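Coming up is one lone chain in structure tokens, specifically the form predicted alone.
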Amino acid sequence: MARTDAIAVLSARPRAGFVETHFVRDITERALSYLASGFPVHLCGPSGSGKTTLAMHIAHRLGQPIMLICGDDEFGTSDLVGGQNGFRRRKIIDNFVHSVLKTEEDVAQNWVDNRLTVACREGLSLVYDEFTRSRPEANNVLLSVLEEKVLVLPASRNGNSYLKVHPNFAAIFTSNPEDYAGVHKTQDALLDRMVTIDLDYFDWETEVTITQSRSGIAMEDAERIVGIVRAYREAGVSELAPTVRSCIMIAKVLSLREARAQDGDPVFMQTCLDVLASGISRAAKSAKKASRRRDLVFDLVRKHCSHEAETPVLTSLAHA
């Protein structure tokens, strides 16, 4: 990690493990190619599709330094662009002659500059990420940035009210749909400016293969839980469909009490339970719901995970 006028720049890498599937390779690609062509990023999608990991993954690809801006209700373009923070004084005192003294006192507000600016000033990449978050006129600065190259900045900015975006600047926007809560509707005119990539759910393979690298459990137990999690997620009986990052907090629980994804097995039935079944639905507040949740995790977990349930390697991946 650097710093640039007291802002944090990250240099991001891979963490250990990191999968990098034929899914996430092509849409890597597909981003550093539009990228590459001069064109900002929009990465779109439910949430656990995945969409900040592919966004820092993009732009370490890119291999230069990296501002990330996380999208704020409260934020203002000066939020974005910087503003005046704290005063500067100045104090001269003059006694060239002896029995006389002067003294001349001034105070004027520090402009700082922040994070857009420094990011447009520095040629880095920018990850800004749930940008709809913010309000849609915080957002207006990035317009001329993204199509003229060239940030305005507030005339009350020390120096030029106008700054010419470096050439190695490079834009990735994550965000949620607009149906998601604390979503804006953004401008069309910036999502006009933005080449942007639907994401949904990871395939089976990386699904499966992400669970196991970040658990550690055998394979076998890692299909079984991606099995499980897909078919719940697919009948739609809670209104936030679990992710891989359910897949992964079973597993890991799995790993640490050394279970495993078999029926019968109280420690993965329980953890089955807490994970999916539980309090996941906003609108599920019903026992009869409740219940129903419940069912279907016990049957879900009797079809994957009995002694007579098919490999799921070998059903699931002609889906991928």
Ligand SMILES: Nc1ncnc2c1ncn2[C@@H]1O[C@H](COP(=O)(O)OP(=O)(O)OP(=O)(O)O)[C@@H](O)[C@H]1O
The other form holds:
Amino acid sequence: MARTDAIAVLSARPRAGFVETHFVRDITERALSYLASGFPVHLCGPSGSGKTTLAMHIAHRLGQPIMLICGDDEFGTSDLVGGQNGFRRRKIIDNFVHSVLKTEEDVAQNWVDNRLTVACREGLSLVYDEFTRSRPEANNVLLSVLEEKVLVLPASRNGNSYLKVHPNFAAIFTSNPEDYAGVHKTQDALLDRMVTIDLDYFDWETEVTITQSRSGIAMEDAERIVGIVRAYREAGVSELAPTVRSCIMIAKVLSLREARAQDGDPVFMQTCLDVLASGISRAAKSAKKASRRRDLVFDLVRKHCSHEAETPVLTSLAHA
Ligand SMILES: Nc1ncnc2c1ncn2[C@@H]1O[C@H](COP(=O)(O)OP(=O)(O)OP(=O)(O)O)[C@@H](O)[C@H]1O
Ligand SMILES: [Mg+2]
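Given the form predicted alone above, what does the protein look like in the form predicted together with this ligand?
Below is the whole assembly, all chains and molecules, this chain first.
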């Protein structure tokens, strides 16, 4: 982690267990080609679709330091560009001639660049995660950055209110779809300046490989877990659709407790129920709905983990 002024800059490298399947490579290469053509990239998808991880991976591939900003409803423009931060006091005491004492004192406001300004000034890769959680007014400042390559700053910035964006500056945005809680509708003009790649949940191969590599469990168990979670997600019985995070949770607990993804394994059954079948709202807690979700988990475990269960695709490929 390097520092410019008081702001930390990240240098990313793939985390242990990072998975690069055809699906991940395809999105990465597309994004890199748009960035190389001078266009910002926007990854938009549901929670757990891998937006933040992909954005950091793409930024890492750009090979320069990364400035990470996380969208926030409380943000104003100054949280992006900077602002006055306290005062700088200067006092000169002139006592050169012993019989004469001359003092001079002035106080100036102290401007501090914030993350967007530092990224534009230094030519960093900006990852603006969940940028639609910030209010559109706060993000307006991006319009000229992305189009005219100029950052317009308040005149109070040491008299220097235009900053030419460094040619190496690159921007990657992520967002959840607009129907998510806490997300603002973005101005069309901003969206029009970026290439949006729509993400959905991972494909089968990627979800299984992530589950296996993040937990270290047997590939066969990873396939069973992912089969159950995907079927549960598609059934649409839960307000919160389970994602690859649910797969990783179940898999890590199995690994820690040396359990297997088998019908009748008590650790596996209890973990699936806790991770998948809970309800978050009062409506979802109604006894009837709760028992429907639990029954579905039991059915899916039976279907995916009994001896007669179909041979999973990746294992059969591995044995071929
Ligand atoms: N290529 C990958 N290799 C390994 N793990 C991954 C990969 N992509 C995503 N993951 C894991 O999947 C989970 C979800 O990914 P991520 O946090 O990037 O999703 P997201 O779309 O940003 O979700 P949210 O909208 O909730 O922030 C995380 O635990 C992440 O570490
Ligand atoms: Mg995220």
